[in-house]
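One chain is shown next in structure tokens, namely the form predicted alone.
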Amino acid sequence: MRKILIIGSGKSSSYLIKYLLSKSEKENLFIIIADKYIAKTKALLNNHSNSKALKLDVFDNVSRAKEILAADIVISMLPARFHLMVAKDCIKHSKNMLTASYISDEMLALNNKAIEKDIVIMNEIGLDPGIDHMSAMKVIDHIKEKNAKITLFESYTGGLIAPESDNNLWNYKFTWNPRNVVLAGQGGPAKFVQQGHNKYIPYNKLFKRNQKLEVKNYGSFEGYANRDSLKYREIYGLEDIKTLCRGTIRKVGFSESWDVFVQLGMTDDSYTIENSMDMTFRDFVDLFLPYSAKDKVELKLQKLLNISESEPIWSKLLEIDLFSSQKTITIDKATPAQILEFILCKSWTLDPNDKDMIVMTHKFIYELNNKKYQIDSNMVCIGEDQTYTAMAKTVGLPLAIATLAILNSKITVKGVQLPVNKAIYNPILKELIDYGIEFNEYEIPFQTQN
């Protein structure tokens, strides 16, 4: 049997595993899930005869290399910073590899070695990045085939709570790694191009700058710029485009409220706090406020950030028990970001029957025969429960489909790759429709930009 080694089995792995197991008989597959903690993995495998849960310390170089050598293809579901060591093993042993993470400079530097070994290391083949690239390139290539000129491309994606499970003031719950949510936006300034001018937004201003978005049949959202959009001019073949921005979607009002944590310094992950164990939530907040012999913590925060009790922001802070003197932090020597994550997990963890929602929206403006046209392309996916989430579905299925396509020599590119050419994205997008992941495209009258 052909062995597929999946290293790591976090929140986004459920559909990946489900898909591959469903294909295992017909495609002669044996799926090995390697993780340090395998209890949840065993539940997902459900004693399937074509699978095995393997306890693996990914930092054990000998054990890791042994499992990679024995596999026919490798999927890394580890945190992004650990992909490189897996990739080097895959190159050494001539094994194809896939990840859903952003491609790093260090990974790109392995391109020539991967080509020499006649393997592909496919990156950014999840949701965002992944489905965003493929769905965007489908429209971009279609417009280019008309010999039209694309002048604007904006793309926003968000992992949200489904309307039927939306029962808190933030309109948000954790549908993927909470740590990544808390640290979002800290990888350098957001970079994009607007009307021909490069723009940069530093982290401390990121959540103050958002754009209103409308998604047909789903209402109003807001988006903030994400990472480095400038590099996608070359990746998408849009070197001369006037406006290009990629970003993250949230429900209206989220960014303004989240900015309270940013301005206080609660999302900082660069240092640890002494005596964090048994500190109350209230004590934690007070660490970031000016000293006052008479003012309560609430009043000090209101004065510092100019927030009144009548504002929606204040109600949101109260809802997560931020000022509780009874609830305590049970992690020692924690960073501010770790403590904030701990606090938010108390309120934002999915209930067993909660459903999440993925929203992705693209906007294109192009010129043809001296006329301007606008295309909106939207995708909304609703999860089943807290295990088979929309996030896991939209991350895991593209990975799984691409894995099988590489095994069956339907994807034959070599080197360090992204899924931006037709030979890769067309069959994957087509199969995703069978699983309810489908884009609705609307050509609408051009709307003058403000």
Second form
Number of protein chains: 2
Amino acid sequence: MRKILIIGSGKSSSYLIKYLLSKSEKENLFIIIADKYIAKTKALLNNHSNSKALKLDVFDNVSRAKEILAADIVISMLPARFHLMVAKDCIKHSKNMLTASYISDEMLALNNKAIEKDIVIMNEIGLDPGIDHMSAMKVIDHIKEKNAKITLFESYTGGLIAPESDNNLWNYKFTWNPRNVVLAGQGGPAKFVQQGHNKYIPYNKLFKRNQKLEVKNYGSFEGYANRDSLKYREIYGLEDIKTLCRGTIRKVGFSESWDVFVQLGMTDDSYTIENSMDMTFRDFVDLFLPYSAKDKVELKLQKLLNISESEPIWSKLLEIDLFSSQKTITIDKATPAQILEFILCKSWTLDPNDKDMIVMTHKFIYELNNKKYQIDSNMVCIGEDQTYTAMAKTVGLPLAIATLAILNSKITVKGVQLPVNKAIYNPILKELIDYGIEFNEYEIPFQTQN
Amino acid sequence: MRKILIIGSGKSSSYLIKYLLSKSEKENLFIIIADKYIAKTKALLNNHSNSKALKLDVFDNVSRAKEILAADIVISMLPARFHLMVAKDCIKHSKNMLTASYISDEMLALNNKAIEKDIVIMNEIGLDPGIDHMSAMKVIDHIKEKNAKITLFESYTGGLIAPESDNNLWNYKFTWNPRNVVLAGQGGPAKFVQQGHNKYIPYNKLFKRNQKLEVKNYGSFEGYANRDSLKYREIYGLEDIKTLCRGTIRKVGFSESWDVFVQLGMTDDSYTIENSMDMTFRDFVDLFLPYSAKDKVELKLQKLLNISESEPIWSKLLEIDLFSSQKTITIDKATPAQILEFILCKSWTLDPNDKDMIVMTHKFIYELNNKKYQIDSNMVCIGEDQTYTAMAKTVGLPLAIATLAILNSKITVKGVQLPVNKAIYNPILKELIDYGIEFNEYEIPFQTQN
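Following the display of the form predicted alone, present the structure of the form predicted in complex with another copy of the chain.
Following is the full complex, with the preceding chain placed first.
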């Protein structure tokens, strides 16, 4: 039997495991899920004879290396900063490896060693990064084959709440790691290129400078720029492109309201608040507002950020009980970001029957024979329940499909990779359709305002 | 002869050296200034027989330790992050040491070792930190001796341009390290307490939330909160104080204009700009503005930050040629902060005859027998020329006086210290008066709005 070792198991593992188990008889696979806590994993495995949940301290170098040595291929589902230690073991023992995370500089530096050992370390093979690269490159390669010139590529992805479960004013709930949502955008400015001009948006303007997005059949959204899009000119082979921007999707109005937290300083994770335990939500807000002998907290916030009570922003803040003098924080020595997460979790946690939704939308403009053309490409995926979420499906299936393809030598690239080559993305995108993850492409009459 | 080793020599060394040389005959001192570049130091020493300029690579551990071993006392004038390596040598060789920088956590951790070796590592003994602590503690101790209760302490300091040299719209020139000015405020939120309420101001609101300050005989200024004032409750022995804030002084209108750079993201030092070499100032500004097919750079900035051409902010931006399409940046792979510094240095560099000015102002409110009292305490110091600046004087003299006092066992505290005790600050403040550094204290009729 061929042993697939999955290190770490979180919310995104359900479909990954389901897919691999479903193939395990025919493909002769044995799935080992190694983590510190394995109760939930056991439920997912449901005593399947081709599987094992293994209690493992992933920081125990000896035990981890032993399991990696015994495996035929390794998937790291750990938080991104821990992939490197797994990758070093995989290089040592010549095992192929996959992650759904962005390639770090340290990971990239392992490229030569991986090639020497004749293995692939496949990264960014989840949803975003992952399906975004693959679905974009399919269209990009197709346009390039016509000898057309691509002048614009914009791509936005979001993990949202399904329309049928969307019942709060923010049109948002935590469908994945809340901490990542609170800290989003803090890793440096958003970088992109627009009409040939490089643009850098600092964190304090990121949520203000969002743009409207229409997703055919799914209505209006908004997107804000995400991380460093400039480097994708080279990765996508679009060195001369005039406009390239990747970003995050939210429902309309979310970003300007989220910006309130940014402007107040509530998303800061770099220091702790004195006496946070038992502090009321209201007192927490007041920490970030000027002192006044007469003005209430609400009025001070309105004045500081120039918001009026009639604005949708204000209703959103009231909905999360931000000014409550009853509700208290129950974390000691918490950072502002941890406290904000605590407050938002009281309002944005999924109800038992809530479903999540993934929305991805690409826009391409290209020139052929002095004419301009536009293609829009959209993918929407709605979760089944809170185990088999759209997030778990879109992150886990590309990983699972790629794992089997590497094991079966259908994907044969070596080194530290991401899925931008036809030989990788074609079989994966094709198989994803069988699972309902499909892009709808539309030729749009070119609009000059683009 | 008693050897005083000064490691590192910069703009702030002139008065330090002048003072020690002037005392060298009578006090039997020999002054050694060790640095990588010693041309300027030699000019300051002017072949004085009780001195030597020593070419030393301060990162050469062997040579540095050798010089420290041979000295009787050590002053580190290196950038703050390098004091620790000097301190470790001083502990090893049981040498007293002084710095004018804030005590880092790592420095504080050396306290027990310093006490074991019976030495003092005296920090924060320059201007700010330094004279601010000493002059404040003098008043605080005086009020406490009356058994009065201090309810408010606010303290602001600034390195400014002297009125006679103040000829630009910003009322500001670089009188000390420009890089520190550009990066000011980025080390975390400003923390302080006001009327019993802790307050945290994030960087993006720091320059907006400034307050007006009147300095008797010197007119109107403004101040913005600086670093962590909360910890000074303990350091100053004011655990129950209702209001405590330390901050930075600028001339009126500076902060709201500086905030333009903050809002645009131009003070970011964490990443480099593509193709910064030969970029025009105008193109640099445009990096931070939304793309527009029709709007000029100026109009885009006005729209983004809601500034009109009739505002003083706008005239200030024009004065520094921020929108020039002629002037270019001549630094490759520069960070936004480095480029902003480059642009500002074109406008804010001192003319040959310009003088600098230090302004420090304290405000104290205390209660005695159910009555409230207010004391204001101000110090203004104007430089002689660009060598003997007010900054060099107010940083260097406390260091120099303390050095001699420690050498002569007039100051006998041990461990990692800052100058908040009477035994330290009294002799130093007294001697500073001989050099024209004197605080004027005013009993102000208590105003209820405080």
